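Take a look at this single chain, the form predicted on its own, given in structure tokens.
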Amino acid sequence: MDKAYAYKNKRSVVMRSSSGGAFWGIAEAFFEMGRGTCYGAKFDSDFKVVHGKAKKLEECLAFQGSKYVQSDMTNCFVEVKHDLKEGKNVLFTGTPCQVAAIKKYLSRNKIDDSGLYTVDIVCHGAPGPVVWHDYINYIQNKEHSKLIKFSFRYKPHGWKGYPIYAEFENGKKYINSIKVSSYQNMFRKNLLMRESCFNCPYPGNFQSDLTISDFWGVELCMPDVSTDGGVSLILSHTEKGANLTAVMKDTEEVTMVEVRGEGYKKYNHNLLYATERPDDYDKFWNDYKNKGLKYVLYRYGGENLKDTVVFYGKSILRKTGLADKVKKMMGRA
């Protein structure tokens, strides 16, 4: 039977993580267990999302944080196979379909996977890289400068608001600005997903040893857990998963509390259901193909006056704390 945990790492880790720092806690536990390598998604120097390899914990820093783009896994499967044949333990992290794929690949090649530990995310969907690459070029051309840092979830500006951070070589920095948030806006409308994501077979059909996500609804399920900075949900599915969580520490700085019951599921939609296909999905892709990126950023991404006013209005509500008060009022109505 699965076990669920509310997890919150020490503050320095939480502030560089998308939610409660669960990945870092798992990576620490994995490397404590002995000789191994870790694989995860990272940005390369051109902000292409690729699956990389870490031989020590410090190198896993690049894998922290959300990347709302399908990662390039070129050579990754071959390297995982090589590491396992060399007798190393491997921690593989990715989307549910990537975890299922690596396990199927190893099985077909008759590779002993007893040293393989897998962690997937509760996945909202993984957009293909085409629009993202187009968007990176677009914002660099607008700024006349190379992008040097980007975060889809800039934690200093909150856990729930999905604020963007972008920094350019010319010294310009944008935080939660529409100038660098329009890709994110389209992602959150489900417009960038691959068609296959709407028919994902993995919600509720876990392929991994551990599943991690934001713990949405934690304040309702576990009101004693502080939500400051974010909280992770960890689901342990297998004996290997249990072995990893057993090494993870609940200390003065780190919170790891077992969740009783299954109430958390109703606040985490993609645990059980694939993302819904939006009504304007076909129109969006037709517009992108025929009218280009700039048009869809204006039409769907918020780069117009009306949506810009709404965008900054919501930002102010979140920053002042009024957004939560409005939600509570609406919930009581």
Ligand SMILES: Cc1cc2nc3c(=O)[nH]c(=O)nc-3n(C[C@H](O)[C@H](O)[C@H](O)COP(=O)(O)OP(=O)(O)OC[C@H]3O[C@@H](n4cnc5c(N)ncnc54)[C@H](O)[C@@H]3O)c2cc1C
Given for the second form:
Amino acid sequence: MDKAYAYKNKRSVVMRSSSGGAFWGIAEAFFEMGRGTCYGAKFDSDFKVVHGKAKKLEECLAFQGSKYVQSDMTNCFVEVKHDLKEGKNVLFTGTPCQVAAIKKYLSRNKIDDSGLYTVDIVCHGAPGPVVWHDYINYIQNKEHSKLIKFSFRYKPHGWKGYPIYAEFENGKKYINSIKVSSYQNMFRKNLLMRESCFNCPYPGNFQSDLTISDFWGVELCMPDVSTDGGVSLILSHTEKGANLTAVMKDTEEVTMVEVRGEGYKKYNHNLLYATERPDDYDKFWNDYKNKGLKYVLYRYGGENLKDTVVFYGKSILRKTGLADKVKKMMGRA
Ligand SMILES: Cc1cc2nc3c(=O)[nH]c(=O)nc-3n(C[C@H](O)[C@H](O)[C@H](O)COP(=O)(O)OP(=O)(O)OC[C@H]3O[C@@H](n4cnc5c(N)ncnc54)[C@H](O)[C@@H]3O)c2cc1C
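Instead of the form predicted on its own shown above, give the structure for the form predicted together with this ligand, please.
Then the entire complex follows, led off by the chain already shown.
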């Protein structure tokens, strides 16, 4: 049976991570075990999302932070094969379908994968790159400047609200502004997913050694764990997973507590189920093809007056701590 852990890395790591810094903790454990390479998703200099390789822990910095775009892992297959053939250990991290793909590729090529360790993220669905590239061009043109930093989950402004951070070469910085949040708004409505994500076969059918996710519902399952900054859930499925988690320790700075029971499964839909296809999915894509990006940003992404008022209203409620009280009043906490 899987072992489950609530995990929170030290504060500096948590602030760079999407939830509790589980990925970093695992990468740290992996490099401590010896010679190896780690693969993960990063932005390239044009904000394309690609899978890259790290030869040491510090190079894994680029992999931290969720990028809500399907990463291009074309070059990875051959490189992973090469590393394993050279006798190195490999830590491959990515979506469940990417982990399954790399394992299938190695098996088809009859490569000994005893040095391969795999970590997948619980995945809502990864949008194809087309709308993302269109969007990057759109915000750069509007700003008349090149984008130099982008975060889908800017931690200093909270864990649960998915605030965006975008910085441009002209010095402009936008935090949680509708000007740079409309892609994210469409992602969170599940409109950008690839059709195949709605039939994803991997929830509950794990192919990896370890699975990591946001620990939604941690305050209910594990009331003693501080939620400040975010907490990750780690599921260990195999002996290799257990070897990695054995190196990760609960210390004064790092929280790692085994979760008893399976109550945590209730709070993370995509752990067990694929995302549902939204009713307006076909309409969205027809509108994108026929009317273009600007129209869908207005119609679905919140770049209109009514949604802008709601967007900033919600953000004020979150900042003042009133959001949780309102949810409780409405019986949704
Ligand atoms: C597209 C996507 C959908 C997600 N959906 C959910 C969800 O529904 N529920 C949930 O609990 N968690 C989801 N997550 C995972 C979550 O955001 C965190 O990755 C997880 O909480 C681990 O936390 P961390 O603090 O270790 O994160 P981080 O340190 O931020 O995690 C970094 C890890 O994420 C990987 N990663 C980042 N972007 C991508 C990408 N585009 N493709 C492949 N791998 C990527 C990196 O390779 C690295 O392994 C999703 C992540 C992505 C990228």
